[in-house]
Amino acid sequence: MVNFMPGGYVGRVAFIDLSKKKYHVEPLNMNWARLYIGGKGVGARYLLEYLPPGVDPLSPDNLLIVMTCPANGTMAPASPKYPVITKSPLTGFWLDTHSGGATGVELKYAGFDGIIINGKADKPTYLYIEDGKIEFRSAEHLWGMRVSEARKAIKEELGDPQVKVMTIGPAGERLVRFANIDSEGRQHGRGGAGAVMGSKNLKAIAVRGSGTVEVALPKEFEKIIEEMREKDIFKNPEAEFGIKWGSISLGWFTNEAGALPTRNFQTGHFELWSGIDAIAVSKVRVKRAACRQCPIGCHNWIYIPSGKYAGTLTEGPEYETASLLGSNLGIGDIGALAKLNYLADELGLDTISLGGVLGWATELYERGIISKEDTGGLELRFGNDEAYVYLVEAIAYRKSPFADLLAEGTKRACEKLGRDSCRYAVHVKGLELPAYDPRAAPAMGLSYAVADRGGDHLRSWPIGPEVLGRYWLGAKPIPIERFSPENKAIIVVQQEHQYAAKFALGVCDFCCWDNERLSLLTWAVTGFEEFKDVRNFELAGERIVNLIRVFNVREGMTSDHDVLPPRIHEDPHVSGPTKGRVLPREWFEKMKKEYYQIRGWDERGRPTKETLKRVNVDEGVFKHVGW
């Protein structure tokens, strides 16, 4: 039991009731913080222990969860990420998805480490959150407003240019699958939470607050942050990418590995991505911009002086945007670029999933699958901006059968589509494939077929030493080499542990610390003695995993969605540096075997009850455990 009131949490979690516009609050569950640290960690344990089994996504039935984690609002850098967590209408599994706005840092300043929202409202709705108050207020007037018109709009409103929001756009009203959340002016991006807002007719999140976040031990804490500055951030050459361009600068790695999503995944290696690279964006850039207590500072402002998008600002492009949203779909032009950036923004839609989308529906018109009787007169081809432009408003409207179906999200409109279009569709459990070829990275393919989300790039990251044939378990270096299926699996378990206890933390994934300096930065943020050796700190994030499995697997999640999409594994690269190349089958199974060995899982993909005991999760997880 924790008998004291630990640093870098306040203590109070809030119970919203949309339909009855009531709420109650109770004490944060200490138990559960220490062992899942916070965020995403202790998020998936209230989700576990609230949302019944089965519950639609889009029903009044599911929860909607904004949780904040420890190091949010302290002087940690790179420590304002925080989830929103729900089950995602996209894939039908858990969904927790991160952003660097400044809300959840606000509502800890209010005097919340998380509100959990149930119900639906009976008319448009915005909550404001005022330190340790919740007020219902209408919304009509802001249901149709776009998302920086909605955020300005409540601000005025309340009075106070300060006020922290959280808001959805037109996307999130009309259900579109894979619409997100703003939080001033940062994306909770995949899955669809924005979706989930609309179906509560939840408009908006408004939060102020006056109060502070305390650490457990303030000398050791500014000791740890100083050379994490010092040492982690300003003399790392990884780093100093993100400082000099920003996150886009990923593509010149991807792009010469053969990793470069082109043309719906067609190939690996776009011809035309000097036309949106960093330094087409920094011709255009106009000045930089960062998330709250962030020395790196990787976000772009730019402006379209010329062309037939001049006047466009947009803040962006971030790597994956550009890679989904310009190779995938043949664009090499930093102007249409912009656009598609700012329209998804503004209507709140995922850039990754509408780039996924987009791409499947121009393979299959180019095709002949799909004609002009079928898209509404659109001429769908590669790399026509003006479609795309067109069709990024009309899917977030639902303007049209075709946009409409299309805002189902590939899997499903394949499905509804049928003419063998699911032999193009590529996404792992729903959720549209980020910007890394696994065709390029066999390990990246593990990784996105067990991630607990989906298709998904930050749960683990392999590429990194896949590409760079290097890789350290511990202090012993194992090699690595790329196009093999051997030693994959034990980076991907690995990766999986540190990312997942570093975002309960609420640290950001573009800063270079290892699991030794997160695990003292959790020591000194909470006073857990335990992280001060690194192996607790490991074994919360081994613990966070099995414990989102239990959550899928009661859901129905099997082995059976642990797969990657037929494209992967059966269409070779048809240009650059990685022609010819698939992912076979074989070879992904034997990963796939040994991930599930390694994790202690059975078959299936379950995590056994003696595999439950060894990480230490609380005995409550167990009454969830059908198996």
Second form
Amino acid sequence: MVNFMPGGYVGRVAFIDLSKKKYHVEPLNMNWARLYIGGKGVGARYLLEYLPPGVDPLSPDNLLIVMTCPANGTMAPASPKYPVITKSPLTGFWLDTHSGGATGVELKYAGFDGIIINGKADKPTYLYIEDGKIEFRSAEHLWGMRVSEARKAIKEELGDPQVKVMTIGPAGERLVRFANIDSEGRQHGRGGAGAVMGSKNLKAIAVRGSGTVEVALPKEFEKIIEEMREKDIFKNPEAEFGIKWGSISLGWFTNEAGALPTRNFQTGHFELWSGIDAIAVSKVRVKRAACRQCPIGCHNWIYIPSGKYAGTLTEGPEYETASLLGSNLGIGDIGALAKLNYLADELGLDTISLGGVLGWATELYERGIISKEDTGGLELRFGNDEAYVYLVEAIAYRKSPFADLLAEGTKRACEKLGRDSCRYAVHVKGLELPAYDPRAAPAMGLSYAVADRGGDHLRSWPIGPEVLGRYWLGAKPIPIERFSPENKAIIVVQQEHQYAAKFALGVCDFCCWDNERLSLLTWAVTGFEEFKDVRNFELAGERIVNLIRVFNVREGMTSDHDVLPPRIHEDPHVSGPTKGRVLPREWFEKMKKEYYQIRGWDERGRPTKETLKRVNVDEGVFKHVGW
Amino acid sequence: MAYKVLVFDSSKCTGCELCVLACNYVKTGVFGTRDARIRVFSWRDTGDFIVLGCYHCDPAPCMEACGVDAIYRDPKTGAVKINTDKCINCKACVYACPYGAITIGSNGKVIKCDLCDGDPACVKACQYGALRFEEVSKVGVDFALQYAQTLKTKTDISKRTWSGIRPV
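Having gone through the form predicted on its own, I am curious about the other one (the form predicted in complex with the partner chain); can you provide its structure?
What follows is the entire complex, opening with the chain shown before.
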């Protein structure tokens, strides 16, 4: 090794064994850091190496990895995002779930690039990480607390208001399969990481650090972040709406495009959307807030002044929440939405999966597939906000047999229930679909089907280029026709590269879609020369996508898992601008085949050895390749 | 004498802590919070954020507490500063400050805000004007104006008297 210390890393990873209440610290594998940048990429490499194949996600043997990214803790704008990485209890495959909040930054100041948690504590425990030391503390008095109560209690107990806390709510404790982890008011939402934490009897991780993060090339770094602030954020017309209103502004676009999931994805246009859209939110907005080190501040704090839910104060709703807990449940009232959002956050539930499973149950009730006998007397109809408010709490505490069923997530619930109810379940690999209906944007269907963690919108977002006909978010200029399978796979591939590398760097998906600048930022932060060339940044993204696919294939994923729910192919939208549209199966198969070809994966969806060599994964990966 | 003061408006603060990072960076060249001369307290369950720094009081309790006259007022900016050559690091000023604005940095020395010689980095980092650096003659004007406007909208035009006299 030359005498060169890369910036952006603090160089230490902690291995924590909850069963033995012991930990040890190892140096960060710099070879991996250079290849996979950080966060999601490096975390994937650690998971592949240290998680034995075939482990049950809720068993003590599963790993819970909190990994930070190189840009975390620097002044790079909108870059506090860090992932929790584990095997998902919803899908049984890879899970990385990102949050901004404040804790990831603090973890780096506390002297760790990541922590890898193994085993199960015999009693409720929380971890206190302070400046390189890790303490196992009793959480018996915190068990059962809601998220904000637990956060407050921990800060009081430690006597330091500057401690940053990641915690689960009652839902995580009861192993609800879509329980989330809260990070200072923002959530690691998807995939049930909260249940994994709960299964380890781990209530919270409290972090305090007085250390520092250095960048390798401060002068270049200053110049690049100034450019990002100007060109990517505050003077970028693509970002204007998001900055002004928050993510909720996306609803105008999707509702007009017929892509807004409505009443369990029966249609793509919600006639009551104006009751919960960005203007409705801005009318009750009392405050704008931000994740740490982010100048945008996309969070809306809202306060409901009157009506049934008067007095509700919550952060949100984000677009996905407004759609899945709003339009997808037929709710067009900001008060009811705020209440549902508040409860989900406080109890520790992913709002997207929650909306998905509630929408599914409601449709079953309306179709007469389930009755009041099944629901425990609930009149479960679209728009019945009181039933939903009751159910959210019931699910988090698994209060009734019906709530217990829903707490398993749509896929498991429909398999348990039978009665052909899986016909109406809207998920990919067990992860409920987010708020962009593929019938209005065919490439979105491909994006969901091949996304590494199941039905998810944060792996690529082709609906943007598709509907607007503009080339952005990492996609290069290619002729785009919206309702056609042509040239869609390549957009998804290019965007997946950008998103993978960008998330590994720690930059938020809410801004900054210029690959060249992201690549230069990586170079300035880490000092790795190869990132002066944008092609290496994109290649790093491709490498991460392939690495995670290796993990998923090892865990049993095949091309048979890369499919969409039947509804998307068979049930036409019943109203709105996309009335009558489905995503034809042959379009989907064509896109998928093309996607595998571009990726260099075989027809079973497995990366070939040649592909893995081309993207230059490290030698150690090959011992996990059994095909 | 015309000089500028730091003003904090909590209603505009998003809690991003970029002011803290900027302060730490200009003072030390690295990113962190330990050597920042400014602090953010966050209540993430209600969305409340409070920034605390030095108010550069006059008379300044820290200056009075200092036994070796190491704390002085910069005549150019009005900032209360520490003369590191004279400072014996006794920390008397830390305890004297009613706002906790004086802290002990990573090098073990007493540190405090010096207004960056009239061009505060924290203010430059603040996107929404929660932190401002204002002429002392303008301080309070915008708060007064905000209040005046709320009073104005409360005034019912039909009940307005000719004299305009109304209870405040």
